[in-house]
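Below, in structure tokens: the form predicted on its own, a single chain.
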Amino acid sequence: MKNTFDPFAPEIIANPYPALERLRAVEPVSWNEPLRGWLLTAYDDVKAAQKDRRFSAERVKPFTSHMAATERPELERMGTLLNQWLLFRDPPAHTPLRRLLIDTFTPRAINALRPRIGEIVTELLSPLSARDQFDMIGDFAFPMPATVIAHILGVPSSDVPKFRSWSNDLATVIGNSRQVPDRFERGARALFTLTDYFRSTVLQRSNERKKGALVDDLISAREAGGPMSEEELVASCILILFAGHETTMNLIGNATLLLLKHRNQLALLRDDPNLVSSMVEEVLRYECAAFVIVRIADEDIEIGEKTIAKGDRVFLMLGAANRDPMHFDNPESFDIRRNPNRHLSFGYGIHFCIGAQLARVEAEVAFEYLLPLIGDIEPVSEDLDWDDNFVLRGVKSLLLRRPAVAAA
């Protein structure tokens, strides 16, 4: 059949589900040219090949050798320094180092933090509540995760502004963004100096022999005789800053976007906040802010009758198998108390998402303080930025406003 997804086109960008559902209907393993890979559409194939042992985590190697081969040293260290990140391992190097990074994520843990992130949300949403405008991602939705996550590392919360200048850079490598042309030597430029940042970072509180913060564990690790490198650590500490504000920035701007949409549903969480709970779980699989999961083939794998040849990219789509009809009653309908709901936007098998629980709580914990903020409020314009990241989906910027100031 024709490709129907150009992942890359401002109309799929804007709004990927037709075209998704149209693939995930006709063709759920189908060949992507754009992408030069293997889209897997349905639930089925994307549960089952998180599990599957033949789809390697390992995306990152083949860039690194190929930055090699054409000698770009500055991108060929960026790649491997991405290596070390837990998300491209496999086993068994896998296991270790996530066993040690499990303890400070466990559902005890992050709802022992409850009351500090809502400290965080009262001290960024007290200067909004009085103002006729504000941006929803950057006054609030990035700097809340931010802030928390250098909580939980132990890094200064005056740092958390630098964060999202590196972030912004390195999310356009990781996420495969097409709309930056010098995306590859801005991603590496952020990844040196998050490097250096964490290095110094490690290097202080190892001297001053500080406790209670992740970092500080981690250190306590190692130096018994753990099985993370400084490397690791170093990059163990990237990565959780990444990941811990990137998905939940984008979790809660798409959240307060399909509220604002559907007002009815916004009427009901209203009505019963209890739903909150509920609300977030039909977030994560209506509009889900970790939008792909990209594998590589260790072998020649046959799934539907098409066959994936070893070394092939394929891109696991959890927002088209989140909406998959022989999985979800009415999947293309946003419904806030639906259940049951299992989505996999958190990722399935040996890598789902350390972070779920605490980006469950943190955006629960946001909008128990949103829902008054957020009833008379609206979109300043139609016309959405969305990110063209592929890996990662959100609104670039959210702009709101009361409806007075719009009648003015």
The other form holds:
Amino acid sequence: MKNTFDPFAPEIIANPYPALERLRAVEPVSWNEPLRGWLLTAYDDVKAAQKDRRFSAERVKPFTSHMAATERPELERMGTLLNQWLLFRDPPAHTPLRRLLIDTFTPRAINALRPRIGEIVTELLSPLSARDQFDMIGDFAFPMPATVIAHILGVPSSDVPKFRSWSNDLATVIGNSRQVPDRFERGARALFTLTDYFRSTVLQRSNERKKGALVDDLISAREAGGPMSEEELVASCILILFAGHETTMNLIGNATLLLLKHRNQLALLRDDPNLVSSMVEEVLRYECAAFVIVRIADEDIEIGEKTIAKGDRVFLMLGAANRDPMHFDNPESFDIRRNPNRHLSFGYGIHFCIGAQLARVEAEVAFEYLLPLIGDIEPVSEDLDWDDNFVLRGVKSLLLRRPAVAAA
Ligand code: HEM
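Shown: the form predicted on its own; wanted: the form predicted in complex with protoporphyrin IX containing FE:
Whole complex next, starting from this chain.
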């Protein structure tokens, strides 16, 4: 059977689920021509591939060699810089880089940040509560996690507005957006700017440390003979900044959308705010902020009746796995009391998301404060502008308004 899943078709961007459901039912391992790679849509296959070392995370290398062949040095340089991200590396290189970061993101360390996250949320929400209309993404869901991650890294929160355009441009490359024709040039420029930004931060902080800031911890670990080159240190800071807010922004935006669409679930949450953490898990499952994980086959791999050839790209469709009826009852229903809820939205295995606990806590704290605010609020338009980013799933903006109070 020839499948017709085109991830860049507007109707698929708006709602990819019916098409993914058909694929999962009929051809769970399928070749996708628009992406020139394999799509895995069944939960068990998506999970197993993340444990299988024959699926390599080193997916930037083929891109780099292709760019070298096209003689576009700035794109080749972008590939070389991205190659330093631990997200794109296999063991043994991956292991020590990850080890240097995990202490900052343990549940204990993150829970200790709750009061600071609460302050950041209040600072951003206070001016919004007086407005009749605001953009949930631009006014809150972007700056909130960006300010938190700036705090964790130890860079000034006054730099947060700059991060938005740099990250947006970088996201068009990482997520393979098609709507931006010059995405490679913009992505490359953004990555070079971020590299210069963190290089000068490292230089400046080599003389003057900030206690408890991740940038400084990494500099100290390197000076103490740690296994990280200066390029890798800068790359890790960029990765943490980028991964640390683009995804969480979508989580908060998607949660708002889903609660406003499913008013009965919003009412449940307002009646029992203790449901906030299971609400967050259900949003992650139902409309997962990082929709796809990409791998490269290191050798010929057979799954079911299909053979994935060495060198082929493989797209692990988390958004499809999370709605697999073999693992979730009524997967199409948005149910904030769902239990168990073993979604794969943070990945699985050695690349499991380092920031999972941070994202959960940020969303929980955000909704503790947002709940009173969004009770009587509604989207300005029913037409949603979903980002065509294939990896990061969220809307570009979400204008909300308070209905006009009828004159007495
Ligand atoms: C809703 C929010 C988030 C989602 C859905 C998400 C999702 C993911 C997924 C699916 C992966 C695995 C990628 C792969 O295997 O190729 C991952 C890895 C990663 N995430 Fe997140 N993430 C989120 C928030 C965060 C935050 C707040 C941080 C900040 C520290 C972060 C940092 C990372 C890093 C550094 C990795 C790479 C880990 C490794 O390669 O070992 N993420 N994330």
